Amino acid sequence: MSSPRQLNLNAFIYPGGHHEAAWRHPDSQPGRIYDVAYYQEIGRTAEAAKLDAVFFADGPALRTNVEHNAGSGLEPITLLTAIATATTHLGLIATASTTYYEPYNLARLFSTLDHISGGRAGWNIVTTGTDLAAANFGLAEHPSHAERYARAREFVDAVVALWDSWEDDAIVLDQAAGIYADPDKIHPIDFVGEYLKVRGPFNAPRTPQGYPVLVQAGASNDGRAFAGKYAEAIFTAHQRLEDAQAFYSDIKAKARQFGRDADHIKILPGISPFIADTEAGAKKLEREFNELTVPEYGLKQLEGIAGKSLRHLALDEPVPVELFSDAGDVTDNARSRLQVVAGIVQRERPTVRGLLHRLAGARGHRVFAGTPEQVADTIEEWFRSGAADGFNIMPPYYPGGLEVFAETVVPILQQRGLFRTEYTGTTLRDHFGLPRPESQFARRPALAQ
């Protein structure tokens, strides 16, 4: 008999906390963004509950906005290295992007962080959304959308078969016959793409779980359709259940297209959840932060969504439905974003000020304020109604709102049997309930004549 369905729960990482206002409030700690004790503090707090993981967010560039909101800079895969040595058993994923790095390099870093936490690592692939990092890089504009897809495909596929280019036992550690490796389970990859050109074979054997958990978080047509080959796990953005829903037949259905074992695609939609023992206490929670946030800041933030200037709307005033009309299709990640702001903007007409405070939760993912029950019922209700195989979750600020959600809310759905109490194996891919992938050059055995 199987075991019943369970829950998929990270910890999304970021640096001060996912409000906007974080940095501001008095129960968070903006003066240890750039303090490794305090990652590793929140990696044992994560690894405690019993969470599957830990998530960094990244990007090769300096946010304009820094003058408003505290953010670190520090490099993740280095970072969730120094959190492995303070944890056993939780998972590390960190984002890394197809177009600034080259494959050789990263998939050294991966495979290195992959070895030193014994099997706990996980890529969260991404192609860079802004053009800020082009000049940092020495290039005169950032690729376009299509380019930067077609060489994260050619990316990817490199890769992973550095990753697999040691055959499991390849390693045959004779010391008496004096050899250490066989070389002809050690191969060249020999990959050439348009973009890419790779020879290898890896420099080191593959890890113990095979590879790193690969992990994607677009939601655009190619994100999606990247994300049904490839995507071990996705992560997203929703504010409806039915918009979750839709999507998480989506991205399944493409799976499927491709060949795969749908249930080997976790799909994990962010939620930020103000806990407090009522709702009126967890709402107003909600509103100290929203009333610490800078309109300058979340102005910025809105209009690089929008992709237009909305300096001549007064913050009191309701928004111009009209202004989001034209977000279209889903075609690229921006797309995705301005049509969960559109949808908003069409539903609840908020003012300016509503809008920003209603975005600066969490980025356009969903912001839900109630006591532990109702932050449990709502996690339950989209885990049971084919919304989400588990959640990131996005706490409002940090360490404390984490602190928070271990002790209210993971015990409730400990109780429902709905989370794990205990770990049952020790790499990320068996928290996630997914297979050790073979290597793609491993020998298959001769038939019987």
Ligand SMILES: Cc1cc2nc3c(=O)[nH]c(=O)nc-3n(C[C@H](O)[C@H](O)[C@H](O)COP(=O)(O)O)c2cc1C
The other form holds:
There are 2 protein chains.
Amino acid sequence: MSSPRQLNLNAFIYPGGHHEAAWRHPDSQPGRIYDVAYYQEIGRTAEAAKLDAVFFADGPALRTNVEHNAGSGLEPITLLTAIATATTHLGLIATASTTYYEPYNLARLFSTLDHISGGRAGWNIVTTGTDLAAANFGLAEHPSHAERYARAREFVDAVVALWDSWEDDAIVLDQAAGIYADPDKIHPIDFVGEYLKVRGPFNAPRTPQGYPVLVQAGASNDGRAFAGKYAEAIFTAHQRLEDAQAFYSDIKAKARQFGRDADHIKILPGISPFIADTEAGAKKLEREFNELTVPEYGLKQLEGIAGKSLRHLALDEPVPVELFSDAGDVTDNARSRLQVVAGIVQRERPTVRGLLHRLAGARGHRVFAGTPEQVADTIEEWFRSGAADGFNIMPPYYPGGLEVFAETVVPILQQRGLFRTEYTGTTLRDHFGLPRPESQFARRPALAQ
Amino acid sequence: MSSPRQLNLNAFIYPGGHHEAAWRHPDSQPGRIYDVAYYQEIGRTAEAAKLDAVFFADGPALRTNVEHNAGSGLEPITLLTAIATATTHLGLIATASTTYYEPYNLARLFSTLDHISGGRAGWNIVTTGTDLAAANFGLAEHPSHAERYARAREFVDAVVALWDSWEDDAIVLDQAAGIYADPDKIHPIDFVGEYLKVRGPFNAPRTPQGYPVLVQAGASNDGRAFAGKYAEAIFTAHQRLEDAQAFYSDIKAKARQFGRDADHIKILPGISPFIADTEAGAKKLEREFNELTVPEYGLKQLEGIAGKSLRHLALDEPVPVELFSDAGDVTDNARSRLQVVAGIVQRERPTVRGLLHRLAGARGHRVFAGTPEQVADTIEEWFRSGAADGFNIMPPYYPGGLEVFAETVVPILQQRGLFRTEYTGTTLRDHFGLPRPESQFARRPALAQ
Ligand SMILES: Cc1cc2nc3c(=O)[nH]c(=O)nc-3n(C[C@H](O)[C@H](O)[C@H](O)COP(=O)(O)O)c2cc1C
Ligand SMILES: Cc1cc2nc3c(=O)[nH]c(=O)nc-3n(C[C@H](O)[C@H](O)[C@H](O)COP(=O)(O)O)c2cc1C
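Switching conditions: you have the form predicted on its own, so give me the form predicted in complex with the ligand.
Below is the whole assembly, all chains and molecules, this chain first.
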């Protein structure tokens, strides 16, 4: 008898919490966001709840609007290494940019994280959302969306080839004969693309997982095509079940078109849960957070998404629908976020303040306020109706918001047989039910070194 | 009464040990070089002995000659993060290349290590010795020595400016008023050089040490000038006291020329000690290791240094002196190593096998076989005679070679009042007696963000 299909659940760590005003709330701990013990504690909480992984976003630029918002900027692979040493099973997923890194350097960081953690690393592949990064890397402008994805494809091909370049049995370790490694099992990759050239071989052996899990988080057409080909898990943002279902079947179909097993690409929408004993209590908690927002901050963020000045808007007037009806002069990388906002405006006709509150929760991800049962119900509904293989949990505040999810929602999902009560494997691939890939060089004739 | 001048001692970690045949010796543990616990144990041994720091070399390419040699290739900043979580005081120094990294990315990695470790990070700045790296980064060739150092100067200027870009008091954390940070205390760096352009600001606050300790390890004229200007510690290779003295006074003079306090640049030659109860026992141990070398390996390494084929040489004939008398067609980055080899050949007139054994110990660094007293004596002699402020300890084999140093030599140095018996501070700057730098922006008028 095979076990029933299981949810995958990640904790998306965001310094003070995902709600933009979390750092002002007494239940958050913004004074600890540069303290490694804070992240290690969060990791232990996630592991005690048997979550699949923790996940960090990232971008190589200072976020705008720093005056009213607590953010860390700490480099996530390093941070995950520290969490790795405080845990034993928890998956460790870091976002990193194919636009602003060199493949050899990034391959080494993730490979080392996979070695150190005994096979728990995942890479959330992004092309970088923020234009601000360009000037930190000597570029006059952020490369176009199409160019970024073209480079991303080459980048992933090169990095995976590097990770594959030592066959699994390349290390011989024959002390008597003086043979450490078999050079015939270590391959130059000779990657030549339009954007990247990488000769290899890599300078370290294959990792416990073969290579880290490839995760992706872009929703544009290019992003989806990329995901269909490469991604083993996708983080995505949907407000409504029907949108999530459409996305889910689109991605699974794309994966099949690439000849892949659709079960080997896990689709994980974000959900930011406010949880209390009663629904009214949960909604009150959400309001409490929303009331701590600084409208000046939210408006600036919204201007970034809209690509136009919004300073003239009155907070308690309805949002003019036409403001978000065209893509205007928005940068192409904000387009998928703009669509989320346009959808909210058209469906809900909120006031400006109302829209700011809607977005304050999790930057366009779905916010849900309810009892533990209600949170479990919506998770189960999406899971059973072809909208999700699991979720990226985005607690509005840390660490408490993860603790309450772990203590109240996870046990319900476990009772329903939807979520593991013990880890059944030791690697992130095990948790996600993904196969360990064979090296692409394993069956090729040996190359001279 | 001020305390007497104290030695600085680092443990230079090399996977199986610094002796090239260490991995074949029963006292080494080559099967553990991809196991993080191995490195954490070494870190704990170093910390129990109150050493200043552990140190990793690095290069973004597979070493040649991998068949007969155990090397890790693990990324050192990640590895040091894991060691950071297993220790509380030990300094953590990683080598990283200014030629093959982007300043913003590297600044983030070291900044995060300094945050995570509570101020224990150091950066060994190199321009990368191996030509092989170029092809891993899409370059047709390794940039010239002069170009590499020109870029290195810009790189360090940019990285330090990034680290300084948040003044120490930029975080306000006023929850009631909704002010997280003071934007007037966060500065763009607007760095524009010939090789690099970096706008900034950095995306994380200043670190416990202000910024990581700047270490350097190049011995050419360009390297020394660079060190005189930037380095707060220098790793260096000398076979003889008089060479070390000449280097020491040259560097201290250069630092003074740059208007610096010469005490704020610590000069740390390498020493690879074989230690036993008797001198004869120590020399026997050294022979035991040398007899495990694979001559084919050593010859290939030597060809790399010499820049010519040496395959015709008979192992038990004397090395022809003229072979190393000119710099030949050697690449400029091997030149300082070639000089070390030429010196050995001229002074000692060894056989080919003898030379290979001389170099097998620590790649041109000084190998010393003796009793604990004798090791302590030579350390004290160099320390008191203007040749060294301390040492980079390079155990021939790990972990045992560090353990015996920690257990037998360190107590002697402590009894002589030359080395601390307890840490007197918590940061690497504290251990090295270096001041915490003020942000270069602290006294400038605020810039608009
Ligand atoms: C859950 C989630 C997390 C994301 N994290 C990041 C991130 O950390 N850094 C980033 O640059 N983009 C991030 N993105 C944005 C996308 O990955 C992508 O860069 C952007 O949306 C442009 O791609 P697209 O046009 O294909 O959507 C994230 C998206 C999602 C859904
Ligand atoms: C103790 C020590 C460690 C070194 N470690 C590295 C290293 O890890 N990576 C590297 O590329 N070069 C390393 N070097 C070499 C130099 O830093 C430098 O790259 C090379 O010697 C060229 O510079 P130079 O011509 O100024 O000597 C090391 C040198 C010494 C003395």
